[in-house]
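Single chain ahead, by itself, as structure tokens, in the form predicted alone.
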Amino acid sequence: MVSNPSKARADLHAWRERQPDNFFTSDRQLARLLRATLGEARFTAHEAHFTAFGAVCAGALDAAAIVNNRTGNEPQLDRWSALGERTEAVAHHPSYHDCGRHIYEDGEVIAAYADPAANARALALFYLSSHAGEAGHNCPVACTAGVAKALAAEGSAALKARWLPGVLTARYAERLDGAQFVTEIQGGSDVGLNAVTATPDGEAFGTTRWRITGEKWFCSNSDADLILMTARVAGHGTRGLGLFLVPRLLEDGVVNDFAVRRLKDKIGTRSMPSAEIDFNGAVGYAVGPVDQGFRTLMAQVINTSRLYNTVGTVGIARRARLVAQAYAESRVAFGQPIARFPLVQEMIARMRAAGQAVLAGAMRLAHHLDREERGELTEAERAWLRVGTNLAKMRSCQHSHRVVLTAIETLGGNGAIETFSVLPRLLRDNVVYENWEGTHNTLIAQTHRDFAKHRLHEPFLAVLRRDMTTGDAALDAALKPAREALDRAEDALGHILTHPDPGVAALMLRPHAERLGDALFAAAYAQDLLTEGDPTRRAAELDVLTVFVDEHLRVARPDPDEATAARFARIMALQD
């Protein structure tokens, strides 16, 4: 056989052409989930916007994100003006602002919150933008959503009037974006060790004004217009923490009293500046009662960010699978496209299974969050939402990490090249996502506390069992190993939750927590498939659900055989 480099290069051009030019219209599952979540009327009202933004994300946004992440285009600290005035600013490459205009203006990802109970729609838009990775703005979007929710829920009328319109605008140049500064050098997950202090300084905007003093160690979106941050008002532990809104600029236009030490040199999310910042008596305004600051932080900010994190990672996972699948269909080796090899088909099938199950789970959580804001959830469903948000954040990151690694392997040596595809950047971004808003260990420890102290496992398992009974014989049969995993977890919890050492108990809980997260995803995917009106399509996606359940919820993954190979081949042929 005579080698033909020109043919190989043409195949690579074909690979690029095979990738979607619209991340929404190419995603049948997302449209199906939105129809079920929003209702047909609301879906129809927003369908044109989803379609337009899906094209932006696959085109202009993706191109700008690639440019912005190139070496030399990263954000740069720019603390002083040409006239020697303190600015504490960050200088960005023009492509950063291109990304921002696409996300905030074209996507209206934050403006969506002008409507009540808009989580499912806002997060679906965020999922589309996350196909481009963090893109410099997707972390700030999550933070800004937390600012909007905290202000709406706990801010004084005057605080809302002053800042919410800027937060919710769809005009990029006029927007007020948000950040959340909690971590200090002595405590990230252990927030009770926070030492930054707040001192009363009168009243303003219908609430108390405070002066904030101390060092925050990991401040992402460090040039944000509005900062939500914790500071100590009394005592020790989380009960002594207040939550404060700290504007970048004071009312006279002068920069607030803080100083940026330096920007962090991060492994991923490199287009978005993270910094170490000293607060030197900065002006802040209490958001809600100061003795309820940590509670407000968790309810309105951290839980919001954790759900955003889940959606962001599944956007990364789908993009990675699309890149890998198109490559497998285009790349010829040993006389045929590598997509014809069963080992490659297995890789694509497992990537698809993880991505679609997690997307179903994420959107089900978003739907229940909308229902909670409308006052529709039962007590058991609220417990499911609380526990599920934490388990989904942990498990989604683990799945997306494996998906991106598998996609890189599909591309072989090409997969490791930064300029060849988006995959290396997606992997680096995912590593950061895994450690934001609670590491895996932190989330398992919190789940253990929720189970041991509040007995939340009981209503959580009850709702999960309900969702695993679909009334469809084929779906219920596919979910049988998932129901058995729930039984094993419930049996184990009886011993785990009575163990005298909470550290050992959390260690014992880990494998069950991971399976409970996967069970949530599997149940949500089965509920999603119930709404699929095409019986042929439903049967095809039943293969996908089966792959996910077999890999993650059986006691032991079945050894592959001819039937397994046939299932992988069918999934390989499945169109998005």
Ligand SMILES: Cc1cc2nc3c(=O)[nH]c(=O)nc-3n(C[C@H](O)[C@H](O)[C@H](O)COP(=O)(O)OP(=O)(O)OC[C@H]3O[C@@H](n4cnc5c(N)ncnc54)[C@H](O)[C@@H]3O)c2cc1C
Contents of the next structure:
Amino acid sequence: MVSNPSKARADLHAWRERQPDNFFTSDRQLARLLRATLGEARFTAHEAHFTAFGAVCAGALDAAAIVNNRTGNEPQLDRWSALGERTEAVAHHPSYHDCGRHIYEDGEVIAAYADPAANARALALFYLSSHAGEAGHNCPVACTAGVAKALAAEGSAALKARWLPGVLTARYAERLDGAQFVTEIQGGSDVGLNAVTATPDGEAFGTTRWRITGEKWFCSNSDADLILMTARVAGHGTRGLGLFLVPRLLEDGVVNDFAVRRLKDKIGTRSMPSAEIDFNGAVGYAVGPVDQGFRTLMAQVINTSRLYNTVGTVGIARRARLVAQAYAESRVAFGQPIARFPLVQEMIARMRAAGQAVLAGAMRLAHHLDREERGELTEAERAWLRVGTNLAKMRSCQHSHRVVLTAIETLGGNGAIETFSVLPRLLRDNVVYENWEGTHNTLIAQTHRDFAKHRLHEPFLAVLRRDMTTGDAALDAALKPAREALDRAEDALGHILTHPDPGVAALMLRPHAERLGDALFAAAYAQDLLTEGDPTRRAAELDVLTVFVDEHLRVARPDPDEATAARFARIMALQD
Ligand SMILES: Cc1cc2nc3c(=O)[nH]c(=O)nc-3n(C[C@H](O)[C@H](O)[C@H](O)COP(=O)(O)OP(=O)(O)OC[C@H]3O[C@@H](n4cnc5c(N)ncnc54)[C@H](O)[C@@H]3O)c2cc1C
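Right, the form predicted alone is done, so what does the form predicted in complex with this ligand look like?
Zooming out: every chain and molecule, the one shown earlier first.
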């Protein structure tokens, strides 16, 4: 064959052209999930906004995130003003603020919370913005959602009146964004080791004012307007921790009493500043009872941010697959587009299966969080939501990690090049997502406690079983391996949950916990497909569900045969 560099370069232009210019209108599954979750009337009311934001995310936001992440454009610590006043500020490249305007103003990702039970809508918007990776603001958005919820649920009336309107505004320049500082150098998973202290110092805003002293080791969005942080008011362990709202500026406009030591040089999420901070008697206000701080943190903040994490990583996964799929359709090797090779079709099919199953699970969790906030959940569904949120956080970022690696592999050498595509940055951002809001081990240990101590596996499995019976013969047949995985898990739990050593028990739980998370995704995807009105499309996506179930829920992944090859080929040809 004659070598033709111009043709190869033209093919790369075609690759760029093939990628969607709107992440919403190109995503039939998201629209289907939103119709089912929001209801037809609410979906219709918001459809134009989703459409507009989908275009922003694929266009202006993506372009600004690329510029913001270039070497030299990262945030810089800027502790003092020109006149020698302490600011503890961060200097950002203008592209950082472009990203922020797109996310907060165009996206209304936080303003969405002005409506009650707005999680599904807000998280769908967040999913779209996460196609651009962390983009400097997606972690802060998750933190700000937590601040909004904690304030609304547990803040005094005066605290709410003072800060909630600023938190919920869609105007970027006026917004008050949030941060969550929990981790200290001696422990992130073991929060009970927190040593930062809080001492009472009078009354303000209808609650006790406190002085916060000590060092926090990981402080993302370090220049946030409102910090929600843990500090010790008494004793040992998590019981002695309070939760405090620490404003960046005091009421007289002076910077609160904290000092930023340095910004961390991170593997990912590099356009968002993460710092080490000393609190030197900083003013804070209790959010909720101070002897219940850890409980408030988990209920209002961490559970929300774990769901954000799940949605953020599935946004990353879809973007990676879109890049890889367009590349496979454009790149020619050995005389044909690489998309025609069954081995490449397998890669695309597996990426797609993981992304679609996880998205269905994430939106089902978001929908149930809305129902929880409306007081509609049964006790069993509340257990499903609690356990499912933890398992989904763990599995979503594990799936995304593999999806991005597979996408990088699809691009060959070009996949490894920072300036060629978004993929290297997505991988680096995803590594951070895997760590924060609870490592995989922490989530398994918590699931073990929830099962062994609170018997939550019983209602969790009951709801999962219910969701796995769709009444559609083809879907129920596709889910058979998932139901069998549930049976195996239930059998194993009898032994695991009575094991005297919780460490060994957690080890034995891990494979089942992973499969339970995947079973939740598979069941949610089947429920999603029930709402697909076009029978041809439903049959086509049944292939996608089958690939997910075969890979993640069977005891042994079946060896591929001609039928497998035909299925991968059909998925390769499936439009989004
Ligand atoms: C870029 C970045 C930004 C961050 N931003 C913030 C922030 O804004 N606010 C904040 O509070 N934190 C933040 N974190 C911290 C993050 O939440 C913690 O790193 C995480 O919770 C883990 O804590 P650790 O680093 O202390 O690890 P450790 O808790 O020391 O864990 C080390 C290892 O031991 C394992 N392990 C721990 N306990 C157990 C157990 N019981 N069983 C089995 N294995 C166990 C863990 O899974 C992990 O693999 C950030 C982290 C990063 C990387």
